[in-house]
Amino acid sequence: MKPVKEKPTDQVAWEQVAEYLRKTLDQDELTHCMRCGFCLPACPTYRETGLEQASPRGRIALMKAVADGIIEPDTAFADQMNLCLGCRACETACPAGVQYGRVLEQARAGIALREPSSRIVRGLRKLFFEHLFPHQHRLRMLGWGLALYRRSGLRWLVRRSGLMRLFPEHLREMEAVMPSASFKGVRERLGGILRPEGAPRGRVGLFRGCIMDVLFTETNCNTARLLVKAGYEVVIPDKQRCCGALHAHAGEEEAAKRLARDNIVAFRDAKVDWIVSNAGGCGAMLVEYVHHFQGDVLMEEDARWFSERVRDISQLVADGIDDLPLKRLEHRVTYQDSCHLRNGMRVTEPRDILRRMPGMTYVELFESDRCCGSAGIYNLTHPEMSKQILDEKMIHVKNTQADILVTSNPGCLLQMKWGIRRAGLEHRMRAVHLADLLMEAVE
């Protein structure tokens, strides 16, 4: 079904959405929900609102009612689907094993057929999903522009002139913690192939990501250097693209599949043993490529080959951490989970690594498994809910008395930097990616 281009009437557009959802929502997954409510305490939006319809159980009930033809989808239905952060914490609490993230994506794919009513949301979706993320060279140009903005003194001028006051508060605060962008990514800096140090353990394809390679290029470089230190040959395929996670989570299913096809071909051609990601959001999407091509006779086998090889950087480093030349770092450190790394990939190695690093005092963060409120571009589209979740998180962060907050996803890292600033903790603690902290310790 093609997207609804024109708006004959809002009712007609919603009728088309209803027809699409009745054909595509997975009835088995919806029926598996036992309405037990175990998911409620795990859901950030339910905890903030106390509303049943803002919980996984409530949203599944709404989806099933639409699929059964009991209710028609409307703006209120779309609002509840879009209010969800997609953190998938409910999946780990669900005794029936409902794959909530998948039916949520199906619901959003249907809603995406109808143009959003908000001009801001429409503009953001078009900018990010069509004009930026799929095009690496445009992201490079954006990185060049952001780097020029900082280095030319334009940023100082904008702040001094008061122009920033024209923007909403959350955008002003996020601009203040934005890292320096780069127009040279990891491949441009280190080359396409890096030879291992010591006995080779295997050939790894590095997934560089889109935002990751512009705003966190040094983290990508540190990831490659760590793998080399750990004995892996590192290949960085030039033709790889955005993972498609943001597209899939926003209902842009066909765009996500186009990006996935390109990535599968790029890494299969590189003949790698593993495909490594250093971003939880990207990694969880890469693992699920096989799900997106289920039943596709042309792509399913290649997608399975790809998904079976995806690993987070922490999984490969944990295997050889005792062989890494790590010096003592005397720090009190805590860890904020990336939701998709924990709930999507079920990766547990980061804590183990932090506990084994010489000199580190690890302290567990209360509710570290609760979403930080970043969730892709959620902190832009739902800033108030995002701030509510973040501010509560920072109370727990402050209680750890840690001087380093570690995470494993670029969105979480930016959100944590924002939270540290909002909580007034920037003079006593910092947020870093696990790969960067490990490279600080490598002698």
Second form
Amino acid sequence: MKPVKEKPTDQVAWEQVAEYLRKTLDQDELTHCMRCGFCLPACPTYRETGLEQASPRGRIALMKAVADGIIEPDTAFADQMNLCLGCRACETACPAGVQYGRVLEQARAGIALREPSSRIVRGLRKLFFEHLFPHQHRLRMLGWGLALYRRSGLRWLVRRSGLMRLFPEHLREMEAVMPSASFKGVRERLGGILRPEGAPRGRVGLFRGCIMDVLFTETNCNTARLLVKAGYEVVIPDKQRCCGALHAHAGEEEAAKRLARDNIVAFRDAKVDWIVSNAGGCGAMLVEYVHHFQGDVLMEEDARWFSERVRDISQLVADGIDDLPLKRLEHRVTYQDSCHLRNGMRVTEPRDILRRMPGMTYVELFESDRCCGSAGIYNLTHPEMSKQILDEKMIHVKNTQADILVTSNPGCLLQMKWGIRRAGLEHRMRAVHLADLLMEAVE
Amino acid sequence: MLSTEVKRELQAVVGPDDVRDDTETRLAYSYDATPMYQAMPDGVVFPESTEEVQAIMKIASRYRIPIVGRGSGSNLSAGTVPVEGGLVMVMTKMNRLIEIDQENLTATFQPGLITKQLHEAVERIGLFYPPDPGSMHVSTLGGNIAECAGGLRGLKYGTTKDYVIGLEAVLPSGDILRTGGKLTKDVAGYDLTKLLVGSEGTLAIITEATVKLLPLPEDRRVMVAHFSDLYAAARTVSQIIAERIIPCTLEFLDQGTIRVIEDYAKIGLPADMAAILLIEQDGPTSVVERDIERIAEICRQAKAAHVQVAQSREEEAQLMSARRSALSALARLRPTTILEDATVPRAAIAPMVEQINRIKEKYGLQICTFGHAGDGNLHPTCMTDARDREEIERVEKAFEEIFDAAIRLGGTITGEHGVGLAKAPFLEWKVGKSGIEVMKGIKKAFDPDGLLNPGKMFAKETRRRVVIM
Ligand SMILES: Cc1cc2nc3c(=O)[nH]c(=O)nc-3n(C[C@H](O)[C@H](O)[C@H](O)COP(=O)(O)OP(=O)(O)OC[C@H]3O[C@@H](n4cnc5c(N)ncnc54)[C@H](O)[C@@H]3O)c2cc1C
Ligand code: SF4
Ligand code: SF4
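Form predicted alone already given; the form predicted in complex with its partner chain follows:
After this comes the whole thing, all chains and molecules, with the earlier chain placed first.
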């Protein structure tokens, strides 16, 4: 495949998108789909709509038709690509091993040339992708603002004054479950290097994430503390940035690569044995850095070094869980997979850990491998579909009768909190991140 | 695209969301699981009841619009590709399991129900619906009935036609045809139920079906045998049956398939073996134990290089994983996978595999063979690249010769996937001129204007039989 350099910006005609897609879509990958349909039952958007074009097989056929020049891309094509959650459950189901996630990103990169259709989506994307995620300090300012807003009674005022009514219903509901953001991140709280306790197992670089470190600082701190307890030396390089996953999934490939490059350099300089992430969405992106720099002589080697070292927190903890001083916690727990952790990183350890935690009764959640509808900022861009998927999920969650619902990704965690609230289950159960639950159990 | 009148009339029947003729929808219903076939319909419609199907049929007949029924589009004969345009009628919204009758041991459902879902529902109460096509997670029962789908348990339990006992179907005129019922015995006139099973959407649209159920077998066990000699493996298949043992599954993998699976899955298969037989028996525990022991003994006497009886469910899953990874492993090899369906009497398996190997050498192609040895249903599978025209021509010639070889050995051009578009040019080889004439007469009686799935089953031109050597 030839690299396409000139990336047109602004309002581009659909013909140009078509031309760009014809050059960039991976034809081999698309041809590899043998249209068996085995991916259909795995796909949440197919299940909700019953439409072939909202299935993986259908989306691949649409992309192939564009690549072959049978159809021209248009708004309907873009809508279909955007309706996809990017959960990649289809990849796990596919006997032919079609790398759906990669071609989807390629298609979205083409569509992104022309800007997404709705103004809300456009605005949200610009705000998040350009102005917030890449800038740790801005996120922190925002976090600080939010914290102030909460503490100062401003929140009360806003709610009372009915200002919230100006926002769509789902945003209002989400606001209610948002954790208080903090001004200080994990590095500010714990320092840049943490010494291990007990026999040393190696040196781990903590990937703190962008949203994770602002909204879930406590989870980041717990992740670091857990690793220390498990015998790892923890380094938190300051120069690291957002992982770029949301950019890549939305088709902002160049931006994603810039962020990736900075991260690779930051962790290489820190000379770590592992790079640990506690967010499925970030982790899956980090292990795929190597694909993003394929054929790039300057970066390929470093990217491989980086990707090979990426581990989810559960993987590092699972190895040493028997050495961790865990007290008995008598709970009924269930687990919702993070799609990217499961389908992207192929991580299976969280269940093992929950089963092995003293006192815990583990119940499997029906269809726990199915996307919860959070999917990056999907719940903001496609609230209706997201809610539909979430409400169905909550029926199964309720059936587990668990009092703790565990997840391994901030997006899913927020979505689950929102779901618990929507289903009126707040008094019966809570949603927590695996790292937080483990820390609760550490004596 | 549909004309405005037609669209308006259809919308009045099914509502605005269930008629679509935008480019994305039309493209998404232009193909099925058959490689290399694609054609755009004019529109797509999603009925939710028999009455809606009737009304759609009446509109289509009035405007002479072709109608192509469709389940999940997992068929391998291009049976749902709308070669003459028209309306694709997607049955997946009619997916209710209407009743499980525990006194008569029957189940009644709408055609869009997914095969696997029926299995789960009946097995939960200790009953059993045997037809289990490899695609059962995705295929619909309507599609199974229209194709007379088989599966791994065909040898002992038969195929879809052995279970369907009653149907409701809508004719192009919009009239309803009811056949059979909950009866085990029924000889009132021609057997229209059997006629509709395997009719590939060319006679009527099936809107409801009743199938008979069996008690769920009490137990099952799995074993595997490796052979360094193809003929010894084939003889073993015949020997097992000659000993009056009918296993529920008797699968065959040839050397090519074994090598590809091993390269891909690394599960410790012997790459030097000519064939592997995978055998499963079900029934009362004592019978299963006895049968499996005797089969193992027969394999040993036939000089099998290795015989292994699974001792636990995990070991079973391990043994079966070879069969299950077959398709995945083959599909990952090259961009296009053509899975064919030549079937011979089971005594002719070894000569048939040898013929396939000779033909693949002759045309310089990569063809591996696996399949349901017990019932002679082989799936020679070609790994190729649809974009390489020259190679595809060789593939087509090779498959023509394979079908010819199958017929010479007393076999057929398709054992379970159906004729559709892909095999239509070869149908006459199997059924002869008078066979085609009778079939065309039947087609006329059901569908005088030729609106149902046109272009399928009956080709404009029959392929001339190739002369081998
Ligand atoms: C990987 C793979 C493995 C497979 N394994 C097997 C196997 O082991 N055994 C086997 O037999 N097949 C197998 N198949 C083929 C296929 O799955 C079957 O033919 C299946 O029955 C098709 O069901 P469907 O719902 O997808 O039907 P479709 O493909 O949508 O339609 C099949 C035919 O039925 C007609 N039709 C569908 N619904 C109706 C209706 N309600 N009324 C009238 N006509 C209708 C269509 O017009 C078409 O001609 C396999 C396919 C794949 C891709
Ligand atoms: S499972 Fe894979 S090969 Fe089959 S239709 Fe889906 S993407 Fe294509
Ligand atoms: S990524 Fe998820 S939503 Fe998108 S096609 Fe695959 S299964 Fe469906």
